[in-house]
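The chain below stands alone and is given in structure tokens; this is the form predicted alone.
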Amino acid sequence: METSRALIARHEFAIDLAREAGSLAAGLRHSLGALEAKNPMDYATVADHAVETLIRQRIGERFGDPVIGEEDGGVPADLVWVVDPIDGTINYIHGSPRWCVSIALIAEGDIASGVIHAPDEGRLFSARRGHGAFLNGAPMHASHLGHGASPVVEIGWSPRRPIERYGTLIRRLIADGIEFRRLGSGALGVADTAAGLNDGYIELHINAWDVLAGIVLVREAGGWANDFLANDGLVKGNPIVVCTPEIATRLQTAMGTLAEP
């Protein structure tokens, strides 16, 4: 069992590896080269790779903890590290500031820390289970509808699942009377639920890499969100919904069964 002061010292690694990370990833923006297509609406660059290299690389040298990245894989461990080294691909290439580096820390078979750094927008999360949520160190919280107007919920996209589920669940959301939006890096919509700039997120496919580290932070910041690890998620990925709880049942109803294979 990992003591307290352990998971205190890879959560704060996580912060300055996040930054790290960032720094490298900004200054190989201008260099890509060629790019790698996934599939025809996903891609990794030389930075993607180079960035998740680091990573596992500072991981190693300091614990020699196994990891899960994007890129290069990884099998799950009582102690494992799940890492997305540029979220927001297509962002990052065509100069959008709206991309992330993503860390997050599963113990014992729970998400125990979540760092979520954009550097072209100047803005670091950070979670540690049990011990709030945290913007470029400031405490951050949840909407909890505070702003009095109708919801905002970002809603992620991806060709695991047919495009007409996704006009079905946008059709049921207008119809509740919640505006959406698409900005293009489910680990920012999920961070934007955590600091109130939203007040949610959904997406009915979704990989570890891309939510675990910003799960942490709805919780610590006392939003809601659904067991994504159930049912084999580290590795097959699962829906996503993260909330302020006031609508909880709305983006749980609003999803239905849109979500199943």
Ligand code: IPD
Second form
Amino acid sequence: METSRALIARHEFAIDLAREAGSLAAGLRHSLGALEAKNPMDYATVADHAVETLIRQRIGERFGDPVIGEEDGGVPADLVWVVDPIDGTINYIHGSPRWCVSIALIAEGDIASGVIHAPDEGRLFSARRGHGAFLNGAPMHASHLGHGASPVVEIGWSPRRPIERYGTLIRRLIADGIEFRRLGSGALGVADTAAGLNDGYIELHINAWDVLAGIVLVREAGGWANDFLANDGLVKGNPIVVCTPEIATRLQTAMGTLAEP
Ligand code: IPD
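For comparison with the form predicted alone, provide the form predicted together with ligand IPD.
Below is the whole assembly, all chains and molecules, this chain first.
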């Protein structure tokens, strides 16, 4: 099949799949079952596993493509799907609507497609490389600070980097006149940058399944993103900086060397 047609077919499939996966997760949240503690403050629910199984099954049936997923792993390939069945798992467990299914496709050396579905918020974000970014079908754009106020940046965190560094990061942002938030889903924090609902999202270390779909949304919405796939980011994760381009230098300066292992 011609490459662009193959990528269009996969993008359209990913939108339908994110809806189906989101419905499954939404249906399962009232019977959470046993929580699996993977690491301190890092859980998987029965739904995380069920949704990833569904996604793998559907991709396998339709395309036979390889998958890297948060719960069951996977290995890099020239064309590979990268999925987080539920991002914002702690929000999901607590009954907050801020959680989502995140599906990205890597092809031709970069992120080709990204779809994020937040069923409880009624939001579906989608972007295909070179073809714009959409929220519920309407074009979306980075803020470009058009609100005229101080920038607002979401800072994600996890115990994967020392908490003291996050303290330093917050102090640096505030000293530079930048407000911060922490809302509990890296994927949605990045998607909100694409939608102009925040001015950026940063975290000292995050995994590929949390942010790849969001990165293509941000790029297609006219925002700036660091080269997340550099230095084996697909396997090891990386620091993330996405933002409206006007504050890219300020955020990179604030991050400095804090993200180092
Ligand atoms: C986590 C969330 C969180 C981010 C963490 C991620 P999970 O993913 O996206 O907001 O700060 O780095 O690990 O566990 O909800 O899939």
